[in-house]
Amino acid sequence: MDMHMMKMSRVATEMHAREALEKAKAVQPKLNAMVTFCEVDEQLENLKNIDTNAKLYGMPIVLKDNINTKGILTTASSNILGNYIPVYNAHIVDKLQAAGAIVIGKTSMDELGMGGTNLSAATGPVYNPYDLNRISGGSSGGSAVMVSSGVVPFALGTDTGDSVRKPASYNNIIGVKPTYGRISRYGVIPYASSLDHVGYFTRSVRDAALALEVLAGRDDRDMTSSYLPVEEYTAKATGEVSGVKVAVIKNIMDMASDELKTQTNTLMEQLRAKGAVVEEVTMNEDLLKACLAVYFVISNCEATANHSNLDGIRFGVQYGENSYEDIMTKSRTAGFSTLIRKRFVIGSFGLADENQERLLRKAQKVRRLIVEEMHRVLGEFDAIVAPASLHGAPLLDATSDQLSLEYLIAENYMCMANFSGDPSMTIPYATVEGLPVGLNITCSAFNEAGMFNLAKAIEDVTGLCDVVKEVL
């Protein structure tokens, strides 16, 4: 049931929260999506002080495990944070609880957010409810499958490259990354500060709009957060798209299978029938091909700087005893997986004085060119759309040609919206070989209202609203 449909009595609310917690525990052996389960008694008691008309009153939710929760283990799915219990809440946790939400647990993620598969979590892979032999997508995979499987109607994630929107595609749900600064990141364990966004998952567009009304707003503890007022997104998400101009990225559609092209073309014709103006647009292919490399350099450099405090002394599980150097070396060796250590080596290389100009600075310059190319299109259109992926979720042991055009462009282009900070979301719309695939929508900065409105039109014609994949 959609979260806006869940206004209920206090007794029914308590029962629903407990049922969600028990369901999360019941599906855990199959999905492996949770890191920590939370007690709900105190939260339910606190509901007595909250108006029953609060927007998320009694709503059971889960949080990605890089979001600080006071007194509750927060590991970012990394062994080095296996003993980290925050002494404060992230700003968004306070806002959700003030709106009446009940946190039933913390969800698995790629270690420290670094990955797109959710295979690197310290607790092991997260499995896709549509096929338990397939990945959930990452890095917010645990949150995605909790929504997809019907355990909760809403879950928090974070999106640095496409870490909310790609799992949403693989799990047949909605994934939203608002404008950079629209939601405070205070209390969120960082990955790459210039790219990180708080994002979230729902199963309906109306719920996605409602969630942003709760989460958005200025927070003086996050100096990147915006002063712009929060709009009434739900009221504006009417699905009326007459005259709305939509650009479909031709570079990506040219690589799509006939099955996906047919479904995409059908959807675009349905939008045209509702009055939208839909055109294919070719973007600069050299810049599209550069997206992954630019992302890899910038994100790893920023992550290396951000996580230098995870040393077993200031933060983290401590190993070694002979000296500071011994403790730091042994703690970081034991605390990080091989994959993460490799990323830190790359980041350290890019940050070295002799390499910054030819690596990090160059990547930043190309980032600007990519953003200018995006804004060239958004200067003529209200939205840019393309499949979030050309395929459903890969098998757990699948490999890919990471130098192919399909991988470089079609599977990684969504990081453009992290480069620019523009709002972007993925919504269910198609199946490829029986597996769900989402459509990605990107709009100009702070035009979440327009983004949700277009998404509502798509939801209306596909009928893919509040779809749940039960795990048997």
Contents of the next structure:
Amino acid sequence: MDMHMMKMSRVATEMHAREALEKAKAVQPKLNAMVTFCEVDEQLENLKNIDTNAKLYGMPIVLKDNINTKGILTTASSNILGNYIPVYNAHIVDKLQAAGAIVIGKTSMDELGMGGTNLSAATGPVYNPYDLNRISGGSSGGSAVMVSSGVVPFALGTDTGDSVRKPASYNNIIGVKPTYGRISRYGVIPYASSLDHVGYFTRSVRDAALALEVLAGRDDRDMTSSYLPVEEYTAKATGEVSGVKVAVIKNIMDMASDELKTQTNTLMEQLRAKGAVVEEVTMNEDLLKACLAVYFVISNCEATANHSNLDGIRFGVQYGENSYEDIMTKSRTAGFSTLIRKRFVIGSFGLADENQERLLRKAQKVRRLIVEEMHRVLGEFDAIVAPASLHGAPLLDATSDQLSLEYLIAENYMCMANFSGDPSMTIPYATVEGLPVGLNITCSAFNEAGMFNLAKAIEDVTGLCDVVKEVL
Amino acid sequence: MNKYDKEFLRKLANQLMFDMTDEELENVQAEFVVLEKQLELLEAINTDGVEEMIYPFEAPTSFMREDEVDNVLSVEDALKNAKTARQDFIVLPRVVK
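I have the form predicted on its own already, so could you send the form predicted in complex with the partner chain?
Below, the chain from earlier opens the complete complex, with every other chain and molecule after it.
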């Protein structure tokens, strides 16, 4: 059942939250998606002070483990935070609980958010409900599979490159990354501050719209948070797309298999039948090819600086004893995996005076050109769309987080919306070799209402609403 | 010295206050080979006269907040996650023996 339909008595609500917690525990041996299961008794008691008409009243939810929860272990799936108990809630946790949500657990992720497979989590890989031999995708993999497998209708993630939208594609659910600044990041462990967004997963467009009504809004504790009013996204997501102009990225369609092309073309024909104006658009190929490099350089440079506070002294797991240098070095060596330390070395290389012009500054200049190219298209169209991936989730033993040039454009282009800050989401629509693949939609900044409206039209024609892949 | 020399990379790691094994450093060297190919794609793009884009939105903040105490972390909370705390301080090994 999706969440907007859940208006039930207090007793039923309590049962529902407890059932969700039990189901989360039951699927754990198969999916390995949870880092921590939360106690719900106190939260259910607190519900007595919440209006039963609150938007998420009694809703069981899970949070990615980089979102600070007061008194609850928050590891970001890294050993260095293996004992970290936050003393405050992230802004969004307070908002969700004020809206009646019940947090039943914290979910696995790529270590510190720095990956796209969920293979780097300290608690091991997360498995895909559609094929347990395949990855969940990352970095918000645990949250994605909890929604996909029907444990919860709504889960929080974060998206720095495509960390919500790619796992959404692999798991046949909706993944939303709103406009930069639309949701406060206060209390969310950062990765790369100029690219980081809070995002989330649902199984219906209406729920995606409702979730943003709860999550969005100004927070003085996040300087990048927007003052723009929060809209009634649910009311505006009617699926009426007459005259809506949609650009399909031709560069990506050219690389798609016939199987995926056929399904994409069928969907576009259905949108045309609803009155939408759909055209293929070619974007600058050199700029698309540069997306991964821009992302890799900027994100690693920013991460190197952001994670310098993980020292094993003020919080986190501590090793060493002879001196503060000994403590820091041993704590950081043991606390970060090889992959993360490797990324930090690359980030440090890019930040070094002699390399900054060639790496970081160059990447930041190309970032501007990529954003200008996006805005050229968004100046003529209401939305840019393309498959979120050319294939379903890869097999566990056939993928890694090593830097790769394979499928350079099609598998890495979604970080454009992190460069620009524009809202972007993935919605189920196709299968390739029997595995789900989502469609990515990107609109202009703060036009989430338009994005959800187009998504609703797509959901209406595909019928892929509230799809659950049970694993029990 | 090769710019991706193992000892140079080890120095970068140590500056960031962690160690890497020889095997890990060889892995970093291999990644730099791929990164170089990526950088070639960046270098192929003419950025003459283009300003760096640091953040998605570039509207300047033109106001200052009121100088009011808000959102304070108590000393007790601030010390809760430290391994060793005494009185109001986090305790580290002596620097001067």
